[in-house]
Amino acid sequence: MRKTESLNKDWYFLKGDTRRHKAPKRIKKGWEKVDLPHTWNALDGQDGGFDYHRGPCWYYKEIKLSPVKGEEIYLEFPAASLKAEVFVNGRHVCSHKGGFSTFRANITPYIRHGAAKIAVCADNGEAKDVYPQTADFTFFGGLYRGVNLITVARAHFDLDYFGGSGVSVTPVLNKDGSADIEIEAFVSNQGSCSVEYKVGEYTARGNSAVIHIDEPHLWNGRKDPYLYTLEAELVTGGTIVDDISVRFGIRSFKIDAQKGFYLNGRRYPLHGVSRHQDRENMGWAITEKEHREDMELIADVGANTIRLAHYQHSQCFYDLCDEYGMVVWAEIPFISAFMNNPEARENTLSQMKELVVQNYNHPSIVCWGIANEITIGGEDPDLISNLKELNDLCHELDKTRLTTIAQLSMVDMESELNRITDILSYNHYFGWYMGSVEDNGPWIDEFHEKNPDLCLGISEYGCEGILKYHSNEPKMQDYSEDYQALYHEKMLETFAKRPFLWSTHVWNMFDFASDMRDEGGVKGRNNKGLVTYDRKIKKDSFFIYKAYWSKEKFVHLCGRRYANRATETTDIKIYTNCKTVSLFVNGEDMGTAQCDKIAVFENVALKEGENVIRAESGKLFDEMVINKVSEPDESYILKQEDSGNSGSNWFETLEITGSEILFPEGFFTVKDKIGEIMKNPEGLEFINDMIEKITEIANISVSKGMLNMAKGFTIEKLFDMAGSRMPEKAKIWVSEQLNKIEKK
């Protein structure tokens, strides 16, 4: 019979890769002990400076072993990022390559004497044939969701096969409203074992088989996410040698573009949220304790959908996934940076098939999402091919679910990347990095009218909201909190009026790390979660959403952290999903108010010193206190040196030579990448000292560190993204300049 065992106890660490890639034989002087889950940048990777330890490391672990004539030993991991070697007592195992999938070693040739020493080298570096090696989040490397030991009898569901379960399960729902269950096993060295199945009741028999019921309980999202458990098992002569349990759930979905989402013939709107794995002075290296920790939030802000961005996430997380009713989009992490070379080519090929191949039982996942931002370097025809491969194999692989793409903001709404997948969504900022938040809807709208056919999403949409940061008058990249949430409240609102769109995911869930970002006053950290970093404090932002998510009935006053308020009256906003709502002021009742998710009291007199503040509705309430206070409290306000766009207008003092843009020969231009005008000396220089001005004028945050990333947009895109906001004045200047570096 099978037997797992966590194996996540008393490992030695080696950060560094003293030995070049030899095994370790024993543990010498400068390995540290630790427990798995483990990364080595837990702190590092959070801290800013984008200088966190990128490159191999070490893990070993001796372990004592009775092996049984006919019993064959594995190691399982979870994941190792982002690349992994594995020895066993010296002896090179396997190799790995993706650093968010499941992938196992069969170790039994490798035992000697009843012992194993376990050594990993797990190495997050740059490389050429790996993804992801460029993307605004931090790679943590380690073995961080910890090893397990399985023993298996000879005869053996499959364990080699991708990482997978070794049994795949379809329900096929039928137009009489009963269920056929196919299910597929795959099993090693067979030899005389037959494969037996039970579901409640129900049994059947065969390495292919079917079974049937009539009135099945069918998985119903949020309300209802009734799942089945398939046990399997294989046996010899009325002896069983091998059993696993699979849950499943039995679904019916579609995707209509001009109606939306539908679940089990009904619509059903998707709205929800993205979600990174990593946690404050935890990195990736998080137990189901933290999984459920996210789950229960994201649960509680009413969302019904989840984009598990940018890689494969954990089994645990997949299976609440499945226990919550989220519909689930998972993708691989083909994202920013397209690698254009075999090796990195079929390192997509082998990553899709390790998420589909590992996830294909679970009822959530109804899409899977074949790249992230990847024409950030621009739509290389060779990129386009490695899409449509992408894209064949999942259908290949699972003809029950949909493929999608995650388009940066400016793919060219008729462009051919819009046609490769089912489905599709856009990440747009407008509000944020470029334009306005009003421009969102506008966008949408021409977007549908122009691909009326097209199934259209907005995967990624969000600001930054910084908790010290509050303003009375709200702006833009001014990083406050309030901004935060009046932005969410106009996308909400945006969203509302367009129920075509399949689906909508929050960017993101929660604050994450991001070492390369330096902006706001904060150093490596994407601030745009509707959540804190340590999963501790709900922003305001959270509740608009729950206002229009959730049924669970609640108040809440939005600015409890703009606690000092330098003015004789004061708006008091209010978030909640009851009907009415009163206010009242140190005991005073203000009135109450009918409510459509927002609830605003104008003008709200305050007395000097310390004022409660009291929102009713019936027996809910919430309560703050805010101090009058005779001068602003600077410590509310962004200061510009810390913004992370330190220009100003700095085109006005500057003369210009021409009054149109010009695109000499072999000179660089507004057309050229910026990732090529910095292999040029001067170019590079160029770029150092304008580009925190361009990107100040655009409206776009992006900062030194974050240039890798930008190496695909021309000069002329960032004039684009800016629109009006950039002064013609500004683009000639900056053209000239360019018109002055000759190319070599």
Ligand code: ADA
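Numbering follows the first chain given and starts at 1. Because the structure is a prediction, the values reported are computed rather than measured. The term rigid core refers to the most C-alpha atoms you can superpose between the two forms while keeping them within 1.5 Å. What changes on going to the form predicted in complex with alpha-D-galactopyranuronic acid:
- Superposition on the rigid core between these two forms places the CA atom of residue 8 less than 2 Å from its counterpart.
- Once both forms are fitted on their rigid core, the CA atom of residue 662 lies 2 Å or more apart between these two forms.
- If you fit the rigid core between these two forms, you'll see the Cα of residue 685 move by 2 angstroms or more.
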Contents of the next structure:
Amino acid sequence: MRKTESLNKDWYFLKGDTRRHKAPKRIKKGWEKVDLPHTWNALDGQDGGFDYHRGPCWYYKEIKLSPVKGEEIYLEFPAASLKAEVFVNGRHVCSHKGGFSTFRANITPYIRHGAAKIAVCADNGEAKDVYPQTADFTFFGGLYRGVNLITVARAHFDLDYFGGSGVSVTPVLNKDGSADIEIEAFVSNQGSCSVEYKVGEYTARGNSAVIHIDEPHLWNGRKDPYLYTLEAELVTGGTIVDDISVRFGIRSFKIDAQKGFYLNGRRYPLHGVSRHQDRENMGWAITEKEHREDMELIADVGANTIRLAHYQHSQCFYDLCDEYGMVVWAEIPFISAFMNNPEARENTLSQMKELVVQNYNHPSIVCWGIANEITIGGEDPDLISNLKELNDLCHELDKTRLTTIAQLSMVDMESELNRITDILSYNHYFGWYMGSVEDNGPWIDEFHEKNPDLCLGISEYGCEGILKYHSNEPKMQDYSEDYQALYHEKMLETFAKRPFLWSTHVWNMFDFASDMRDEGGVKGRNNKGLVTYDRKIKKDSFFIYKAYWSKEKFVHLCGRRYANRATETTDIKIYTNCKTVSLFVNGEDMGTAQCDKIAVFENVALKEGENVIRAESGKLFDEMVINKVSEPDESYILKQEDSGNSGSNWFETLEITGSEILFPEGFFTVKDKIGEIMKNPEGLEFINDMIEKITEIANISVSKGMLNMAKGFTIEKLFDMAGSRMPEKAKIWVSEQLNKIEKK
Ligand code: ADA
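Just the form predicted alone so far, so send over the form predicted in complex with alpha-D-galactopyranuronic acid.
Following is the full complex, with the preceding chain placed first.
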């Protein structure tokens, strides 16, 4: 019978660039004792500077084994970031590329004298043959999901095929309401063994079998995520030689371009969040406890879908999604920068194969995401063909689910990229990086009108919300908790009016590490979460979602961290899903408001010093203290030097001669496309120079890849994107420089 043991305790770890293809024979000085899960980037991956350790590092452990004849011994790696080389007793056992999927190695032939000296080189260094290489998150290195030892009989449910479980379950819901559970077992060295199955009272046998259930209990999302368990046994002569159990759920879904998502024949509008797997001071080396906490918070906000970005997550988390009834988008890290070489292409395919094979039985998953913002570097024909191959691969491996993609905001509404996958979503940051929050609705409407046959979702949208910043007049890019909340209020209104969207996913449920960032005075972090990186504080924006999504009644006072206010009166905003809410200030009744998710009590008078603010609805209440102070608290405003936006005032020094944008005949103007301007040598020089300036003022990082993509944009369009960050004077300056360059 199969035995699975954790090998997480007592490893030795060596950080540094040693020879990655030669296993160390023994531990020398400099090796550190560690337990798994482990990453070497827990601290340097989150502190900014884009200088976290990337490269090969070694793990080493000796184990005693007394293999019984006829048994096979496997090492199981639920993840090794980003690449791994595994050695046992000095001999190379296997290589793996991809930091997020399970792989196993049969080490039986490598065991010597009842011992295995295991050496694993994990490598998160730069490479051309593994994704991700460019993305807005830290690539934590290490054996961050632990290691297991599996002992099985020679005949066993397969352990070698792309890290899968060895049994695939495909529940088919029939028109008459009954279900056929199609089961397929993959067996190694089967010999005379037969396969027997049990699902509750139902039984079946054979490598392929079907169990018919007359009245199945459906997996019905958040309401009733019912799971069945399939027990599979490998039997010979009345003896069980191997057994596994697999959970599955019976459900149907469909997506309609006009009406959105359906679960089990009923409309089931999907609204939810994206999740990254890292945690403060732990990086990716988290345990079941952290996974559960994350899920509890996601359930608490009332989400019914999760985009598990931007890579394969832990089995533990997909299991939780099944148990909580979350509808899941699963994806591979084919992200941001397309690497045009055969090995990289092969890596997209192998990571996809692993994702699908390893997660096939999870009822929560409804779609496979083939890429995220992958056209940043342009829409290369080889990229399109890579995407199509991935799309076909998903369909070949899985006939029951759909394919999807997260498009870069700028992808043309009529691009062929929108017609590769079955459904699609866009990442939009109107109201943060560009434009204004009001631009989202019209964009969605125009897309829907132009593509009435396409199932559209919004896979990312969000903005930074840093707890220490506050304002009476929240503005885009002020990083305040208040702007973040306001932005999300507007996004929720936008979505409520557009029920044709098949899903919406907030970017992001949690703040996360991105060591290259320097945002709003916080180094190494993306602060777009509804909850802080340590999961300790739910920002105000969390509660507007809860008001829309959750049935659990609550009352939440906004602005509790905006504690010092220098005004005579102040507005008090409450998020709630109760119908009425009453406000008390220092015990005095300020009245009761009817509310539809938001209630605002305007111009509430404050007394000097402490004011106790209390919102009540029935037995529910929330309380906070606001201090009336004489001077505005300067710590609430982001300081220019902390903005990571050093040259914001560069335009002050610019010399302009006119006061408006002109369009002289024969010369370049802001109506010309960047690509056209770049064909002219002087134009090219100017664009390169301007990119640097725009990067500074607009705090947008315009990479070479992005520039490539922007070639089709006019300069006017760039102005639009920069929004308020591009002052009028700067626009005129750009226009005047262009007007000096003659078109040839
Ligand atoms: C992109 C990307 C995300 C995310 C986001 C942001 O859209 O897909 O990984 O980090 O940008 O916050 O800027």
